[in-house]
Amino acid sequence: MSLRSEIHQQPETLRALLDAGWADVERAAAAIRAREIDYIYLAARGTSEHAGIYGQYVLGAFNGLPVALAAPSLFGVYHRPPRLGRALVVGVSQSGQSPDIVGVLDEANRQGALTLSITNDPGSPLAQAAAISLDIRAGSERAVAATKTYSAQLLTFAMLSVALAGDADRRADLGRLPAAVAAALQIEDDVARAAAGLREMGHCVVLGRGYHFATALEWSLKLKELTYVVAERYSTAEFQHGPIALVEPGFPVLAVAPRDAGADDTRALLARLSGERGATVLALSDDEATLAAATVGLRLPGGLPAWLAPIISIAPAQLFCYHLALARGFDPDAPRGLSKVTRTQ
């Protein structure tokens, strides 16, 4: 089974998630209300932790819930792990393998607090561990870069911020989902095209703010991964103080800028960075003026709401960096130097 399959493969595996996983949400959900819990504090590595930057967001907007990310290495290799007792400490991991996210689980439940994992593996050990398991039912993954498990473990976000606030307009949301992501695949030859015009670059910045943030993030993860590009993230925010003096004609910047709060102040700086300052702007957007401001604009299936984007936008965003791993003669099957399965202490 191939990467590009694999990537194809989410519309179904969400779908399946929204038919099967309703009952496992709103058990953890029942769990979660009956603690008083203060904050959530929240424990992955590489690409679950993007995941886990997404809940930040909608577990923040939706649920009023503070995410914290855990420093692992206070548990692990410093021995000094802060008070947990009235958090509920999440654990997220594709494989459910890695020492360090299950040390975290091991020592919050020494101490009491209510732990939950998120894992494709529910008899791994990081599932053994928590008091709530949810499974992403995303079924096995070949490539070694993570694609259907990560919008698996965002859709699992989702899920669980729905199912605490009992929404039923937002349930409804969800279940327009699988067919977006169809939808945002079906625009693969312009993600190919567009990876083929910037075959030659080595070095690109990748924006997204808000909860488009996590896109951002695991776009430039899998660009490294699989086109070995430098590729540095920043929201769009962060990128203002300072790093934007990168910026010379030429330079490419990629960016994840669906409509939604800050459209306007997205639009202003990609018009900026393209007119002004001269650099190749590529942006998935399915707004018209803000792709009208890219040079390249990868156009976004709209009529969802802003906090389901990043579900949607991750597919073209894997597919970009699948094209450009071609387009570059690498093998997006056999990224060099990496493993499917990764254990940090």
Second form
2 protein chains.
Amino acid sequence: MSLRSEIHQQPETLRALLDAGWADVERAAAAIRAREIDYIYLAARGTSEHAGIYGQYVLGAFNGLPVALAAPSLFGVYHRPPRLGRALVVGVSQSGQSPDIVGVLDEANRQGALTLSITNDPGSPLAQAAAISLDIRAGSERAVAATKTYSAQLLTFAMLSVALAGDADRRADLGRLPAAVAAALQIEDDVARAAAGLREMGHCVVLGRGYHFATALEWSLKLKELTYVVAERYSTAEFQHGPIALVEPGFPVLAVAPRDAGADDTRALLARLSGERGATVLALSDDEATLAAATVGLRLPGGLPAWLAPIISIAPAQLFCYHLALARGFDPDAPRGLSKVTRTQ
Amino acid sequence: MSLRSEIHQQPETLRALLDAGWADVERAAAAIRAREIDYIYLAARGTSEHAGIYGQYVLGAFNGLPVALAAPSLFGVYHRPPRLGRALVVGVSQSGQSPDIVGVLDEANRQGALTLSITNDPGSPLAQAAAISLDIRAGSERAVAATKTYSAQLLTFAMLSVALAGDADRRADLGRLPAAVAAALQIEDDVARAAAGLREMGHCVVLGRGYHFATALEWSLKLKELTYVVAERYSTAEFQHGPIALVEPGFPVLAVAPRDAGADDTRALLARLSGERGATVLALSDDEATLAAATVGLRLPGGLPAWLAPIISIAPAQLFCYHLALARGFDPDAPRGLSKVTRTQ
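Now show me the form predicted together with another copy of the chain, since the one above was the form predicted on its own.
Below is the whole assembly, all chains and molecules, this chain first.
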């Protein structure tokens, strides 16, 4: 039962980070402000990379910082690292163990760049390599599939964005997250029913744009890890530049589509997919018209601004994967061929 | 017949660009060197984004330039663009038409950043928006699926990297590309046989790392566009952080694995996938041991350095998609639901 219980621990994990984490985040923000940072160079893998992609949108939108996702092979394979002098170099890893991510920070230190780690283990090699280390304080995560450490990574990026901007209104919004995540977890029965309805799917595509792209990526990865569904992932914009050719009648499309600036375009795309293309569209949304445009709608709690939606929307997506694994006869606590820590060069 | 004939035109297209394109590329390099550029911010979609990812590795490895892939929704959807003052902002698009890519360059111009376009139409909105415009000179592309414009985009990035570094040895290597691509196209019969052998596949994963990641991405997209196979794409490193759970006996794995610094790790992974996991591994390589580790090997011409392999390896990958479409009973010259120009905001 460790996976499901860790999914349900998330309101409490987020509350603990909000209670204990601000001092570290404020110190990190002060150290970053003291340097002339031009952009962020971010190294991460898997779930941690998806948290970094959330950071890309939030730090871009609210702090004006462009975020480059690292190409670790330039460091560990080709030994031809780029110049990072004016970057803030960030490594994100639950375990803090992967040699390729640590290698990016080591090189950044050699070049004199400012380095920051975001991990769940302050004693890990990644945390030790970084000039500034942020502990996501998620406690021990026993399930192989990361859930509460992902939402704690997202919240860490959100807190860092707020601290860098010194924005009191956005800081107040963060305090409302634990209750919103608890509300999102309460639709578990609806989620389990939706999963049962799709238990025969062999493949699907997961869509989301802007802030919600991170949820689409992470939902897709959890589907692969726990249910072995070949789950493609695209931003709604990118999807229209070719991959949309995949959609035939009955093709499953999972969409993360909360109220947001881009919601009209997303809703129009989903209506086209479920209408003229005959796709089976499952939508996570707090918007009535979007829920109505889908074949099956799963209602998210509303009321928080769109930039925080990813910390909420991932919870029912995780539950969906958990219940789909059960419906397909798999043990979500023992996914095949995976271990908790993956070391790549 | 336009798709197949455009695939086979590539040696000639590359030769034409090498013959006529250097003056423009040298001018662009001089303009870039005249500015204090910290990093590249690159906006592109679909096939053009894959060319940009090749640029990320080549410009990182040989020119020390970090490359950030743009998040266009920060511009056109959220209207909260990041600060781009010290970036070279690059837009890549075959048609030069997509409003979201043009929007990124417009904003970069407003901020005073240097802008560069890489398109097949010097009169297009994207070329008009850029301070420096590089014409890929691929001629009219009639097939919906981009092939010769992709390899011409790759070559443009390779030429730009050489011009920025002023590297005579690498420039000489570029001159050998057209013949190498012609040699790669000569394995068409083997490619068609391999495609026929996989004609029943509904899904697969395409792997490649470093320079070869771009080929994996583009091969995967062409599979989706032309054959409607749900083709996941990962770097070999990223694949091991979760998605490897998908692989069960008979799961098709397509790998781009030429001789390179990371080739030992890639070969070991492919041997594990085809061995203990029982996957069906199709490998594109010029390395005997890698071809032997695969279930089916497709031999690439050797002799050119690894950083140029993507301009060669994409040709048999395109032919594979063409022949797989035919083997599955589809018309590769009329892919469903696609048009040549896609406009997203």
